[in-house]
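Below sits a lone chain in structure tokens, taken as the form predicted on its own.
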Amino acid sequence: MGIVKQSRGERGIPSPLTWAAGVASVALGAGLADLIAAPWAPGAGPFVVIGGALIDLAPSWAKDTAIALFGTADKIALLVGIGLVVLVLAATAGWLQARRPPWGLVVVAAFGAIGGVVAMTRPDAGPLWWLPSVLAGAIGAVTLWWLIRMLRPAPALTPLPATSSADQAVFGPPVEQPAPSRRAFLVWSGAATAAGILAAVAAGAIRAGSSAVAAIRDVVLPAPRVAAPPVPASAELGIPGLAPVITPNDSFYRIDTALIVPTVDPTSWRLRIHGMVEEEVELTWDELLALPLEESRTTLACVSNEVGGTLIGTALWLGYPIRELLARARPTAEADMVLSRSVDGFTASTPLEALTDDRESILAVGMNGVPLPLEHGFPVRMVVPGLYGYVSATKWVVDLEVTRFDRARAYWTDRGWSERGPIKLQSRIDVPRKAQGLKSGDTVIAGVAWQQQVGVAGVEVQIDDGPWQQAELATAISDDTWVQWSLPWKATAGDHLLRCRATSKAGEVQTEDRAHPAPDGATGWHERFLTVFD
């Protein structure tokens, strides 16, 4: 008997149809893993496990063009970034199902396999944090495969009259059946692809429920032993748009390596202390909150921070001194080091001194009068004056290894910035700005200055090329805070260049020299364009 043989693959399939099924096989394998995963693993979703590896894989420049372009929400960059791409993928995956079968099964079975290898290469994955991503490429698969199964017609055998004595139907050509309604498979793939969403959407319910969430809102924070001084009444000019000498808890920048913000709960926390030391230290959340703990106000600097940029913020910390740790341990002689280390894999390396000298070098637990906020390393983190963050300010600290420099590196260290990190004099002009419509007559040129540990004596500020004119400073907080400033003047009709530079009470004047923040800061004069009105 003779059968034709149908083709493999369906060309006439409107290929839309086809993005649209990979899409929703996509979004509803991703969507359902990350639920999965979202009470027992947070970490171990596809999104966060790809999302987190390409940070770490990312080159120095990169990086610094994000932040660059997008500031604090680099990560919502990056993960619109990602979404993109597993957009265009997953439509490619269900063109090659509907063309090439099944190679598009092959492709999302194979990215749910890379996933969970991925995954179990996280710093901090568990043992079946490999689970969610096989999972996502599994349900991916086989929802791919119904709805490309949904759009082909059904072929039907027709009998032709029997040829021969033998009183059996010969079957002809296929003839193929009318396909599924069109919307029918809208409706399903439409429904796979909200259910992916909702999926999503309560996995990033059930993480922000989190224990450790909870546990935040039960800390009771015991007084300082030391409280830190009032902020002189004289330290704030209060001028509409100057930033405000203390930074609010929701308006500091943050800037991490981590694409799903930790959640430690506080009493599984230990800090160990080991390396090159006398005697190894450990020591738990009650231990810590039982400790003299002190109060400081503390500027920090992100060293990706552009001239003129705004990722830098002042802060009350509470938390006990690092030094006094160290001095349990007895760190020995020939170490130069501390790394630093979070629950996330992420390492800093700080020089040793400057968590031994008299500067006030903490494990911060309160920020502002409350506990620290989770994006800002809940439970437990570091604030070194003097240091930019990425070699001092680790968050969701857990450990302190005792080294030298010439023995470990840390994570921005192995992509290219310096070792050290001091943090370096800069001035910034916060007002008038570019775009508020000033109008000419009596008005005022304000900013903030800064270098940690040093500490700054003046501003000038430079017009339309002019002489330099000396600022008023508001009363320094302390060296380790910036300090606002401010300069009358009579703005004229046109436009303007403003320029500021700072003098730092060690005599140094701000160079003029522009450098990018890699390897170790940025430097220049701020300069503000603008425009004055009639």
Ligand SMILES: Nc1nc2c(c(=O)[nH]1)N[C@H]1C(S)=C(S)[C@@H](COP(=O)(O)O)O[C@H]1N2
Second form
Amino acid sequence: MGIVKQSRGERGIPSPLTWAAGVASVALGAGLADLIAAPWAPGAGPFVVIGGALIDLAPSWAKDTAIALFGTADKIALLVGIGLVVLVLAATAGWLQARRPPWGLVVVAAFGAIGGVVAMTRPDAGPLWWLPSVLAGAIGAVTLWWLIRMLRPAPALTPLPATSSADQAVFGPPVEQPAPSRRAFLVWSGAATAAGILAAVAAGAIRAGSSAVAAIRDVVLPAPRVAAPPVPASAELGIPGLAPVITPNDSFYRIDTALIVPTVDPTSWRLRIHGMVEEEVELTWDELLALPLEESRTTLACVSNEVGGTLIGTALWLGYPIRELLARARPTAEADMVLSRSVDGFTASTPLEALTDDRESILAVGMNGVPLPLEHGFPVRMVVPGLYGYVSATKWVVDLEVTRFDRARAYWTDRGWSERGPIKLQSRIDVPRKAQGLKSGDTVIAGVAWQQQVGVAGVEVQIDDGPWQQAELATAISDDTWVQWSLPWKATAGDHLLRCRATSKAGEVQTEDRAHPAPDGATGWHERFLTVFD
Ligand SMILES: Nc1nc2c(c(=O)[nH]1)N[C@H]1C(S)=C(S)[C@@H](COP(=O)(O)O)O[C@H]1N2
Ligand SMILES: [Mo]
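Having seen the form predicted on its own, the form predicted together with this ligand:
Every chain and every other molecule in the complex is listed next, the one we just looked at coming first.
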């Protein structure tokens, strides 16, 4: 009887308790490791490392799907996804440790070690980046060992209390009374989970209070030497629901591979221009701000933008022409590309010509009158009119390597995207906004159209397969920005299909052919179905 009870006790730790033990251990390990990493290497936290590696390894269809499903919330979705997987793995490790010791410990420690190895492969890894993940594994394993040990029955067995059949009817089959060790287990595993979560929150607070975050508040941008002319009043149609012609910073789309926003202290920021140049150039933050800065309004667009999508925005940028810096460095005659690199390892391949011709390709420090927000590249990013962001708009930029397309490849080129990314002619319907709820009567159809560097000559709208009608174009700020358009419409009750297409100043009519964003940008006409009520 004693023997039987003993083996029941060993095997009979209820599974939910073993799962809880696993989750508590991993939460404590990962949370503490994140906290330890936060002050000196925010990117070395275990979740950041794994998440960053997943982003870099993800095939481009996965990136497409993530952006299509979650838009700019793709990173939150990824973190939630990783969290769920880790939760399941942690619970499994707890179960294993109870059923097949010491395999639970081995699994937890092994994941820590794998995290450490992955950390060292990160492009921005420092020599000790393996440490937080390995610590996470070690802390997790020790905690798991200890929690599961707490659940094992003491060698001296307490007899089962007598139960009556009436009890059984109410409470189900007889169960072991919670032993004191089980109560202690619940307290300690709860405490470990809470401590892990608190540590992760504290890590977030430390990251948010980093020197770059403090510095951004102190930055005072110089006045531009060349100011942008005011936005013509007729550029903004002011139609409710229509994208404003200048996009406020807090609603500007954000796309990047950075799971946590890189924080670069401007006082230690340096830009190096090197490679196929006569002379290497290095630039500090103070030197950059002392240069004659110029203002320009440019529409930035993401290659992943679907037809009708919102991964596009226009801002007033303040910066210094890259052309001037390249003139100092003097690229050699064979060079045809500049590989720009961000502090977190992201790279973009920009045709040299787009950085040396007379367009406003700049190292930007300001966005809509304030220093670049952290998530838009503080302290310095590139802005190049006419090219999709992935081949030109490097945020947190620290390095420009003058090279050749046949010698170097950029981040997204390695993942199947085109090495060059000129922006395609596109137009979008913003209003009427909703597919339903529009009352019949006089209303307006309105939207935006763009092809930076080329310019938009006109937009046409088609209603229910009727004739194409010329929309009225607002005044364009320049050929480097999108332009608003509108068309009055007497909406009749019933179902309708609206389409729009733009014509460029080069005479190109926006193609009807549907293309996916990959490998070099979506094409096709934006369509909107709607039901109009009486
Ligand atoms: N460092 C870095 N810069 C980057 C990226 C990135 O992943 N990392 N993504 C690029 C892409 S794909 C786009 S579309 C633009 C988006 O700029 P935004 O987030 O300021 O709108 O940034 C570009 N610059
Ligand atoms: Mo992009």
